[in-house]
Structures are given as C-alpha cells and as structure tokens.
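One chain comes next, on its own, written as structure tokens: the form predicted alone.
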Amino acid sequence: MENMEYDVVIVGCGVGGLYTALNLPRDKKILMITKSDVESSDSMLAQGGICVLHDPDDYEAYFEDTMKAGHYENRRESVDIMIRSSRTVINDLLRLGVRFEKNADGTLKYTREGAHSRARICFHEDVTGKEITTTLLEQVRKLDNVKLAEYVTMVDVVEKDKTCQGIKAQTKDKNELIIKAPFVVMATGGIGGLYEHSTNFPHLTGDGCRIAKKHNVELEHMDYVQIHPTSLYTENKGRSFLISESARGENAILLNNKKQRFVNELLPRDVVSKAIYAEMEKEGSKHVWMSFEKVPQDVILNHFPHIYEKCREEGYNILKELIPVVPAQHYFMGGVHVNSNSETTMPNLFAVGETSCNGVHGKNRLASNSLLESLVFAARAAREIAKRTVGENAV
C-alpha cells in the first residue's frame, strides 16, 4: 500500500473535474484521478452544446424552460445561479480557446433544442463537449501543480470525525493507495454503465454516490433517470451512439412505421420518449424513425458532420433515408446531494457534475444544460475550497 499527501483530490476528469482544478490556487497540490483514460469521460460524449443567458430580457424564459423541463421540482436557488453565471462561463471558455461558432460578423451563434423558448445554446458543430473538454484538458496539463493520473479508481473516502480527509484508491496493477487530502471533489459521472443500454462510457456506475451512500452522505432523487429520445438503434452491443437533440432543433422529425409524425419533436425528453415507447407499443416495434428531409443539407453537413459519418458508417445517409432510432439511457439527474458551493454532507467533500444534485434539474433535464450546470458549480466548489485557504494563499 502506498500513502500520497495532496491538498486536493479531484475524482474525475470531465469538465467537472477539469474546470474545479483551473478554477482552484496554483499553488495548491493537486491529484486528479480517473478510472480509465482522460478521454473517456461522459462530457466528451455531449454533442448539441452549452446554454448561456442569451441576453437581459431571456432571464425569465430561460428560467422557466429550466423549471418546466425539470416538472417545477427544480432548486430555484441553484437554477437562479446557473443562469446568472452563465455568460461568465461562456466568456471564460471563449478565453481559454473553446471554439463555439460565429456569424460572420464574429458574435456568437446560437442553436435551439427541445423545450426551449429561443435559440440560447452555443456550440461546435455536433461535438460541443469534445471541444470544452479537449480545450479544459489542454489547460489543467499546462498546469505545473496538477497531476493526472489514468487508470486509477476510487474505492472509498478516508472519513475522520466524521470529515473527509482523503481517499482510498485502486490502480490498474491493483495497488492500493492512501490518498490523504483535506479536500475531496468527486466528479465520478452518472450511472449508465449500470444499463444494458446507454449512451454513457460503461465504466461510469456511481461509484460516488455509492461510497457516499456508505458513509451516510446524503443522496437525493436517485430514481431521476433520463432517457434520451433518440440514439441510433441497432443490434450491436455496447454504447448507444446518440443522435443529438439539436436535430430535432433543426427540424429532424420523428415518424412511425406508417411514416407518420406522432409527436412535437420539440416537447421536452421525457415527454418525447413517452411518446416513442407508446408508438413502439402500438406498432410491435423496436424502433422508430427519424428523418433529416427537413433540414437543409449545409445544415446537416455542417452542423452535424459527425452524426452524419457515423450515420454512414453504420450504413444510414441520413441525407437521403430515414434512420431507426429508440431511446437509451443518457444522463442521471439525481445523486449526492450538494448544497449551493458543491458541498456535500460530510464537510470537506465536495461532488459536482452528474455524480452530484445540486438541483438545477429537477425532475428531468432541459437539454444542454449538463455542461454549463458542470462548469458553474465546479468554479463555484473550487472557490470555496479556495476562500478555506484564504491566510495560506490566495486564487
């Protein structure tokens, strides 16, 4: 068994883990640590885009798209923050390089997905979080005070009087380490390596939420489970290639197996795959349809380039016939309940992203809000662990 001191270990390396670490003093000693590679984590996976407060004048249509979608069991609270940080946000990854498309007058472009009002989501092509993610991990390895570490695992939380102090982890090789730490972020991802269909990486099955449940941390909403509408369907095993709910946004429809619209594409998830399960039903299928006729060919090539490759790859050109898609699990709204700063009930442990619920989502998720929610409470986790050391450094 080997014993490591850091000041912070961070479990996780989406946009969560990523941004708390950039977001936390340079001074500090930090450990990230991810159960496979750095490339494999969820956030990668996330294509339609990020929310962002279009303007003054949206606050209150954004709120309520947020509120609606999540059935009004939403934390007002944590809603009201997310929003009001979101152009910070936007403002602070346009800085460290993301790529969201522009007009050609160099503002900001905006696409529209399911239950939204308005166009408010920014974005990059069809692989929004590829681009945050690729962009965060390039500035956390330029920083000489973090180290990552692949291939290790979090096995449970080293717990003093009652207060995170560190971890215990697993390494590839089966080595044990004592990681000891006066604070603990986890940002573990959600849970679709539990589901037989998923759109997740496998290896991500709540490891968080489960060692927190050991230690009595508080859990919140853990049956809210989100079923995306639309992932690719076919008979091969594995993860379910999405097909992004900005399609929809841009007009892709849905249709039986008479080729018949059945639904408002535009409803909000749980909605829509309601919806599809019934038609399923109904007609003794195992899939629905889903055709691009209505979306401009540029759009469709430009927008989404790589749901188009993969289209064809398995054998659909979604520029001329229908694609069979069936809803999968996609995202995990509730988790270790957090309050505002991303705390969880034993102090010094912190959870942000999918493994934690701090409530933005309520009952069901207003798409592209994951990545934003990520990143808010991540800076908002990292300044609080920040403003503890204040007398020892400062951000």
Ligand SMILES: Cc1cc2nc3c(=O)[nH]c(=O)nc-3n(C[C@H](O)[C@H](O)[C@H](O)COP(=O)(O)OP(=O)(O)OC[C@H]3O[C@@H](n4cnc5c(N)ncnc54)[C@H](O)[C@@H]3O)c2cc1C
The other form holds:
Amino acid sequence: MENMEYDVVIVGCGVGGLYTALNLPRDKKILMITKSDVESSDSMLAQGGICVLHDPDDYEAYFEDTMKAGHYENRRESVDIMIRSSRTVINDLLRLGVRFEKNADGTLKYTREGAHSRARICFHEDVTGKEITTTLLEQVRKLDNVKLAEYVTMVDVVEKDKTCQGIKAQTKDKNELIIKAPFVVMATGGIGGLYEHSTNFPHLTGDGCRIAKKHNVELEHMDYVQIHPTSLYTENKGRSFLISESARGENAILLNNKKQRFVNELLPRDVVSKAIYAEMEKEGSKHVWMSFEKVPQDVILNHFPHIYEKCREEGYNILKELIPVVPAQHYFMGGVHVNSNSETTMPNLFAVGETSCNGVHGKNRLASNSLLESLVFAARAAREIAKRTVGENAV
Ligand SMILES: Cc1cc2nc3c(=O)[nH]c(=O)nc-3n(C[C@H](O)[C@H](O)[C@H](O)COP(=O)(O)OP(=O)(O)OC[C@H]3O[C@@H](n4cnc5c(N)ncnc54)[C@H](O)[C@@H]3O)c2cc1C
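Since the one above is the form predicted alone, can you give the form predicted together with the ligand too?
Whole complex next, starting from this chain.
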C-alpha cells in the first residue's frame, strides 16, 4: 500500500473539482483524482448553457423561477447565494478564456430554456459544458501545485476522531493508496451509471454518497432524481444522447404519433416528462417525436450544430424530419448534505457539484442552474478551506 500526503485532495475532475482547485491558494499541495480519464465527466456533456442574473431587476424573477421549478422545496439561502454570485462567476469564466456567444456589440447573448421567464442563459453553441470544462482544465494544468491523476478511484474516506483526514483509493492496476490530507473535497458527480437509460457517463455511480453514508455523514433528498424529457430514442445500448432543452426554448415542439402537440414544451422538466410518459402509454409507443420545423435553419446550424450532426449520424436530418425522443435519467438533485460553504456533517469533508445537496434545486432543477451551482459552491468550499488553513498557519 502506497502512502501519500497532500494539503487538499479533490475527488473528481468536472467543473466542481476543477473550479475548487483554481480557487484554492497556490501554496497548497493539491491532488486531483478521477475514476476515468479527465475528459469523461458530465461537465463535458452540458449542452444548453449556464444561467446568470441578467441584470439587478431580474433577481425576483430568477429566484421565483428556481423556486417554482423546485416545487418551493429549495433552500432559500442557497438560491440567494447562487443568484447573487452568478455574475462574478460568469465574469471569471470570461477572464479565464471561456468563449460565450456574444452580440455584434460585444455584449453577451442569452438563450432561454423551459421554466425560465426570460432569456438569461449564457452558452457556447450547444457544447457549453465542453467549452467551460476544457478551459478550466487548461488553467488547472498550468498550476504547479496541482497534480492530476487519472484512473484513480476513491474507495473510502479516512475517518479519525470523527474528522476526515484523507481518502483510500485504488489505481487501475488495483494498487491501494492511502492519501492523507487535512481537507477532502468530493466532486464525484451524479448517479446516472446506476440507471439503464441515462444521459450521464456510466462510471458516475454515486460513490461519494455511498461512502458518506457508510460514515453516517448526512444525506439529503436521495429520491430527488430528474428525468430529462428529451433524449434521442435509440434501440442501441449505452449513454442516451440529450436533445437540449434550449431546443424547445428556441421553438422545437413535441408531437405524438398523430403528429399533434400534447404539452406546453416550456413547462418544467418533470411536468413535460410526465406528459410524455402519459402520451406514450396512451399510444402504446416507445417514444414521442420532436419537430424543429419552427426553429429557423440558421439557428439550428449555428446554435445546435452538434445536435444536428449527432442526429445525422443516427440517420435523422432535423432540418427536414422529426426525431424520436424519450425521457431519460439526467440529474440528481439530492446528495451529500452540505452547508452553504459546502462542508458535509463530517468536519473537513466537503462536497461540491452534483454529488452534494445544498438545496439550491429543491425537488427539481431549473435548466442550466447546475453548472452555475457547481461553480459557485466550489469557490465557496475553496474559500472556506483557505480561510481555515490561513488560521492554522497563523497559530
Ligand atoms: C448530457 C448532459 C447535459 C447537461 N446540460 C447541462 C446544461 O446545459 N447546463 C447545466 O447547468 N447543467 C447541465 N448538465 C448537468 C451538469 O453538466 C452537471 O450537473 C455538472 O457538470 C456536474 O459537475 P460535477 O463536477 O459535479 O460532476 P462531473 O462533471 O460529472 O464530474 C464527476 C467527476 O467525478 C469523478 N468520479 C466519480 N466517482 C469517483 C470516484 N469514486 N473516484 C474518483 N473520481 C470519481 C468522475 O470521473 C468525474 O471526473 C448536463 C448534464 C448532462 C449529463
């Protein structure tokens, strides 16, 4: 068994993990691990975009949209923190080099998704997650104080005196590692790998939650799982390809087998999913249809080029024909309970991103709130760790 020592261990290389590393002081020795390669995180898959408070007057509406989608079960304090921090995060992403779509005058261009009362979503084509995550990854790779290790899996945390003191991990060759660190941040993503049909990577199996439970760390809303209304229907096995909600935001519509509309496509995801399931049951079908007829051709080719390409690969031309779509497991609103600084109920064990539950989403996530939530609360975890270590050094 190999022993290692770091100041901070970050488990997971999606936006949650990467932004934590970028916000930690440069004098900390940090290890980041990922179960797979660094490219394979759900953060790389995000299509639609990332929300931002459009302007100060948008606060009430954005707050209400988030609460309404979450069935008013959201933690109000977390929603407030996220919304108030959103512009700072977007400005920071721009500073780091993220290429959000802009208008001719240089201002940010915003798109809209279901359950948003206005356009307030920043995007980069239909690959926003890849644009953000690749940029963050490039920035992390420049840091001398951060070591990135691929194909290393956290299998447990090290608990001593009811406090987290590191993790146990396993390499691809089954070598066991004890990695000691006064602070551990779990950024292990979602649970889609536990489902037969999911838009998530299959290696995302809720490891952080399972390990937390083993140590009696508090979990929250473990049954709050979001089903996305529209993934491309296929008979093939494997990860389901998502047809972004912003397609519906830009006027793509849903049709049954009789080619009739049966739902307002801009209702929250759980409501639209329910309507699709009901229609499938009524018609005895395995999917419903999506039409891009009302979406201008230049919007399809410029805003949704990757969806267009992927559908072509699967044999459908969205410029000319309907595509079959079906709901799939997509996002996990519950997780390891954390406070507003992302600390779990085990001192020195933090959780950020989809693995954590800070209550922002309530019972159902508002579209494009999760990248933002991951980033805002990752920065807060980093700030809290920095504050405590400064305190320690001073003593
Ligand atoms: C298809 C798709 C489209 C989406 N579109 C949007 C969107 O438009 N806007 C939006 O806001 N959100 C979107 N989301 C949600 C969003 O992408 C995720 O919620 C967010 O990226 C989660 O980031 P994360 O850092 O928490 O986890 P991830 O990015 O999933 O990263 C998890 C990391 O943890 C690692 N890991 C897991 N278990 C272990 C272990 N035991 N040991 C070591 N490493 C481990 C993984 O290897 C990975 O590196 C989308 C999600 C999907 C799947």
